[in-house]
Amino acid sequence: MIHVNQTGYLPEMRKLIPVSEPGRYRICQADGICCKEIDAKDAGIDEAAGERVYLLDLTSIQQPGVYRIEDPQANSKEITIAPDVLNQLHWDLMKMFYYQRCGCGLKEEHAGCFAHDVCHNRPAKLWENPEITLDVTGGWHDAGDFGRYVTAAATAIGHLLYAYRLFPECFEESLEIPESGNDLPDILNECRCELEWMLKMQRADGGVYHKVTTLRHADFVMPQEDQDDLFVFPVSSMAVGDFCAVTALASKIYRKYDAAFANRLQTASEKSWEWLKENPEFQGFRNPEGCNTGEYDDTTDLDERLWAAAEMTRMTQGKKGMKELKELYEACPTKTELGWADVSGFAGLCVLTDWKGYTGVEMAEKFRHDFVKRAKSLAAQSQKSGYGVSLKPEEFGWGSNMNVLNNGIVLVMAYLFTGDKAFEEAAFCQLDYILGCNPLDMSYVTGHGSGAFRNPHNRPTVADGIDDPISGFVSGGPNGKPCDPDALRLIPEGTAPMKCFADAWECYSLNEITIYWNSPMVFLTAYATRKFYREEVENG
């Protein structure tokens, strides 16, 4: 089999094509015209596929336009070369948050066929008193299932401020939401749906609640049909760490367009700050009895307040959080994560993106080391699979496609530090992993790629009775300890880790979608597309 990345290469990347037989390979253009030969190189085994990969290097055809691949048996494979080949995708990956909205009703004029009515409007009561009724409607639903949650909003939205802090020009164009047109980038329009959700999550002194959902997860119905009871439930640690420092982190982005919202967000910041100061301890979450819905359960709060003192000295031009972030920088034991439950990385993001030099000179060259380190390890693993991935074997759990996003982050921030081609190049190859590099020929992108999966967990998209998925979601990917019951039946054991994958809506622990994973690939496109955008802009 030839495997390629199904919705086209820039024309001055590198292009690693991995291919199933060694042999000669034909490049033919689309008029059926030969323009090159190339023998494949053998790869070796790539243990977390579990066979041997063959590379064809085409990173000298730069020529835009459509060229087949022609295996030794004549067998095919097309490929789009283009200089604006990853636009639409990066359109599509944005678009996707419009359509986790809750609280409100998704019109047709923007939602098209996929529309549907209000859902979730109603007041929640608190769990730990369900007299009292709180009003904490709006946001985003988090995942396959209508649940809303502190910490995995305030992951999604640090991927996409950064993403927006570091390429502005890459979010011009009208994702045709509601908002369009308001003299605000609709990505930050999009993104302050959350926020508004987030601040209601606050409670008068500081602390943040962790989670609004109903007690159990719903059945496989549209959103508006989700009639149960709502609740809010308890304030955890992360949650105020998290909402601590993405208020911070968006009160400095808002302030050049709305300074009443930018003072409402650096009030909430301070307040949540004062909290964790005053709350020291490390206070978990864990679901109550008779509550099934999402966790996000943690066991330190480390990486939140490293963030939250990251964001804090920044924001207050380092009035206040210096001195914690220091200390926290010396007992946290990561530097680099930029997942849910480690948010450590973002920290570095913030300190290494401050370009008055709040956070330190001495904090920049800490995190700059931390994050090149890092960046060495994953591009040899990168260079180790024939894939390209930078996850080893055991690292293909649940969700390993946000890990393959997280670290394509980590790569380019670390050239975009050093200049290594090393660096760039490994990112690009995780972009073509997730779009159809890998052993299954699956792209795993809703509505990109001739092997797109077709079947996200994702409860409108099974009962809304449209035949194809909303374009521009990103699966969980491949789990090597699947575990629900559909996936333990359909991957028989043994199968290699990145081929334990599943394209059925009832496998959650291997194809369900959440914010989370969009918002990586969202940066990665942003950096991609950065190039195209930037030229559009000079030429007017």
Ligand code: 9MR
Given for the second form:
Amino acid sequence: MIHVNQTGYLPEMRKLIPVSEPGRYRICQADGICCKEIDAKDAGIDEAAGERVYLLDLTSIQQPGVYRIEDPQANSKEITIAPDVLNQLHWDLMKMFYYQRCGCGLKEEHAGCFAHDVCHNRPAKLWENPEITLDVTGGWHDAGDFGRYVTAAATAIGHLLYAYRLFPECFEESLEIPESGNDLPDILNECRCELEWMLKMQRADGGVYHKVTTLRHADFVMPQEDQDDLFVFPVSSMAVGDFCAVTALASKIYRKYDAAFANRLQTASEKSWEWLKENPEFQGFRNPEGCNTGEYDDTTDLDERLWAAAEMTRMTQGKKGMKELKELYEACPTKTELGWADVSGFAGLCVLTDWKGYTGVEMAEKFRHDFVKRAKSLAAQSQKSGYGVSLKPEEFGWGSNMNVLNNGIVLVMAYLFTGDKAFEEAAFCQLDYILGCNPLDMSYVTGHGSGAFRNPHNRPTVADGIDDPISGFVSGGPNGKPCDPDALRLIPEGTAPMKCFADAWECYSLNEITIYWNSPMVFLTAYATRKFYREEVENG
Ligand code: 9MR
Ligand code: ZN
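Starting from the form predicted on its own, produce the coordinates for the form predicted in complex with this ligand.
Below is the entire complex, every chain and molecule, led by the chain shown above.
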């Protein structure tokens, strides 16, 4: 077996191809002429995959083109090398958010055959007092379900806005969405939909409701057919912290384009900041009896408060938040996490991209140290793995692909600070893994790669009667502890964690899609394509 990144490789990047057989391999060009012979090197046992892996290093092949890799028995696989090979992927990953839009309906001119009528546009009942109804329409459906959750939203917006902040040149292309052609880059148009919804989730006292969903997950129907009552569930301190952070970040980014919107974001952020100060105790979230939609429960809010303090300090140019930032930095045990449960790494991204230095040199030094230290251990893990993955066997849980991609972001950041190529190479290995370089030959992005998964646990995809899924959805990926009935049936006990996957739509603990599984990949494809887009900008 030859396992490749099925989308393709950038010419100058490291190209490590895992194979399952030792021996001499031939690399042939499109015309069939063999351009290289190479011996596979033993890379040892990959523990998470539970098998021995050999590696072919094709880094020296840099000439753009299509190449065939042939094993000693003449079985073969093709790879593409080109400077723009990831561009369409990057675009599709970003367009995904438009397909998740709620409360507006998708028009054929923007969604093609995936158009659908307006959904979830009725008032929602306040869980604590159903007599009261609220307008909380808009935003994105979280995932394969139709719920909308503040902490999940903030995580996705965090990835996207930091991708934009660092690599703006990669977001100039039109996404063909309703707002395209106005003065805003489309990534900001798209994020604004979510931010406008988030603003509606804030209470007058600055508290922020945790989520709005029906009581039970809908059947596998189109969103407009989900007619159950919507409920707005109680405030959690994670939601308030994340909201405070993300509105502060957004106010900074949108100010250049739309001062009125930036001011609304800033006011909302400061209101939530006050709430956080008045409510220092942790207010978690548990589903009430009878509710089975996403819980996004947590055991601490120190990381959310840390992120809020960092963004508050930057937004107010040091007038608010600095004292708390220093205290919370000491209190929060993690510093580099970028997932919905732990957002400490976004505080790091804030401080590390605070070019004006409002958050202070000392903080920047500390986070830089944390990111580099973490990146060293991720790069070491990635080198140890035959498939280049940075996860330890026990880290393949629900949504493992998010961890893989978030690790890629930490590695990119560490490369940007240190210039140490090993970090960049490891970051690209995470992309290769997601795009098919894994023992299942599975591309975990719909529509990208000959082995792309096709059956996401996504209600519209199952209900729309269209054969192909929408391109550009990232799967949650292998889960060493699968916990839905169909996954338990399909995955034999004892299966190696990296192989605990099935492309079956029923398997929500393996094969769902979410906004915060796409968003870290947008960050990575932005990083990967930045050179191409930068040159394009420079050459007019
Ligand atoms: O992504 C979440 C994963 O990390 C958790 O282990 C899992 C169980 O709590 O929940 C996942 O989030 C789901 C959310 O609760 C509802 N929308 C779909 C999400 C993806 O499966
Ligand atoms: Zn909807």
